[in-house]
Amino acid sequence: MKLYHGITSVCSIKVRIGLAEIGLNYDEQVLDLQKGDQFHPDYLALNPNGDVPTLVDGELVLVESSLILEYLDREYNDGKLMPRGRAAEATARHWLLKTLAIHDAINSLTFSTANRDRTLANKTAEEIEASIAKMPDPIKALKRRDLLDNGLDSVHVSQALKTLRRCFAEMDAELQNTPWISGADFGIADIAVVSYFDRLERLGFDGLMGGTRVHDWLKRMQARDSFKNEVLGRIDAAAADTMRRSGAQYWPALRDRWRTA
C-alpha cells in the first residue's frame, strides 16, 4: 500500500489520521504541492485531477479522501469506524459527502489569505499564471485566479462563510447529545472533517466556531494520538507560525464578514 500525499494538505491529513487510527503500515510519496509535484505527468497518470491524496493498494488506485477513508475502514478494519444502525450510518455517510463543500470553503479561506500572501510574495505574475495553467480543472483554475486577484473580496469567500455557518449549526446540533460527530463513539465522520477545522485554527480563524460545541470537539480530536503523530508531528512549526501570523492580519475583516454572512 502506498500513499501519495502532501504534508499540510487537509485531505491528505484526514487519510493519514485514518491510517493511524486503524493501525495500517504504508509506504509514502510526499509531494511538494508548492513546487507543483501534483501536476507531474507520472502523478497525473494516477490522479488526473492533480489532487492529493492518492492511495495505491496493489492494482487498485483510489482518489478522493472520504472514499479512501471508507475503503480502508471496510477492507482493513471490519468497518469499526462506521457507526452501527441505518440512521447512524446514513448520517456518517452524509458527512463524508458534506466534506466536498467544506473542503471548498476551507480552500477559499486559505487561498484568499495566507496562501495568497505567500504566492504573491514568492512568485512573479508569469509564474503564477503558469502554475494556474497547469491545473487540470478549468473551474478550479478560475477560482484560484479569482482568489489571488480579489482576496477576501472574492465571491468564493462569501459562499465559504455561508457553507461554514450552516456546517457549524449542524455539527453543534449533533454534538448536543453526543461527544462525537459519528455518535456516541468516535468514528469515520470525525476523521473526515477534523483537518478542515484544524486548518481554520491554524489560520487564526477559530473564532468562527465561537458559541458552538465545535471548538471543544476539535480539542478532543487534537488530543488523540493519531492527530498528534500525523499533524503536530509532521507539520513544520515555523511554517505553521507563518501561516497563523499571516492569517491573523485578516481576522478583523473576516470577523466582520462573518457577522453578516
Ligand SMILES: N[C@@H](CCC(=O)N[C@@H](CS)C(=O)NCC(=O)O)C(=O)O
Contents of the next structure:
Amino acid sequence: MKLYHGITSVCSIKVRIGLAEIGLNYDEQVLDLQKGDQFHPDYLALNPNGDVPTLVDGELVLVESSLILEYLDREYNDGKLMPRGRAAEATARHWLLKTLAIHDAINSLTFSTANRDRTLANKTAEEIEASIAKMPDPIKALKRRDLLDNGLDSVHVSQALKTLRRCFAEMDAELQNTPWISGADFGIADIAVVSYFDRLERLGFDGLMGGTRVHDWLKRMQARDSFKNEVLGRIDAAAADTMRRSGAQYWPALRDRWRTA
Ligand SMILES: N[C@@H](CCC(=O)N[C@@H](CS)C(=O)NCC(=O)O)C(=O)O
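Same protein, different state: after the form predicted alone, show the form predicted in complex with the named molecule.
Once more the chain from above appears, this time first in line as the rest of the complex follows.
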C-alpha cells in the first residue's frame, strides 16, 4: 500500500500514527503542499480534492484521513482500535466525524497566523492568486483568500474559536473518568484528533486548552512511540521553530479574541 502525504500536514500525521500503531509497512510519496504538488494532474486523478492524505491499497483509493484510519483498523487490525460497547463505539465515531470541523478550525488558525506569514514572505501576490486559483473547491479557495487577507480578523477565526471552545468542553467531559477519549483503552478517536491539538501547541496556542483535561491527554499521546517517530522524528526542527516564533507573535491577540469568543 502507498500513502501520499505531507510531512507536517495534520491529516497526514494522524494516518501515519495509525499505520505505526497498527504496525503496517507502506510505501510513501511525500507531497510538498507549499509548492503545489497536490494540484499535479496525476495526483488530482487520484484525489480530486487536491489534498492529502490519499491511501492506495491495491485497486482501492481512499481519501479522508478519519476514513482511512477506520479502514486500516478494520482491514488490518481486526478493529482493535475501535472500542467495544455501544456507547464507546458511538463516542469514537462521533469524534471521527468531528475531525472535519476540528480540521477546519485548525486550518483557520494556521493560515491566519504562521502559514500566512510564511506565504506572504515567500510568494508574490500573483503567485498567491495562482495557487489559490488551483484549489478545486471554490469555497475553500474563498476561505484561504480571506485568511490571508484578514489574518485574525477573518470570520473563519471567530468560527474556529467557537468550534474549539465547544470541542474542548466536550473532550474534557469525555476525559473526566477515563484516560482516553472513548474509554479506558487508547483507540482510534485518540489517533484521529491528536495532530490537530499538537498543531495548536506547535503554534504556541495551547493556552486555548488551558484548564481542561485535553492538555494532559495530549501529553499522554505525545509520549507514545508512534507520535515520537511520526511527528517528532519527521518534522524539521527549523520549520517547527519558525512556526512557534510566528505563532507567538499572534498569541496575545488570539488570547483576547478567545476571551470573548
Ligand atoms: N478532510 C480531509 C482534509 C484534507 C486536507 O485538507 N488536507 C490538507 C493538509 S492537512 C491539504 O492537503 N491541504 C492542501 C492545500 O492546502 O492546498 C482529511 O481529513 O483528509
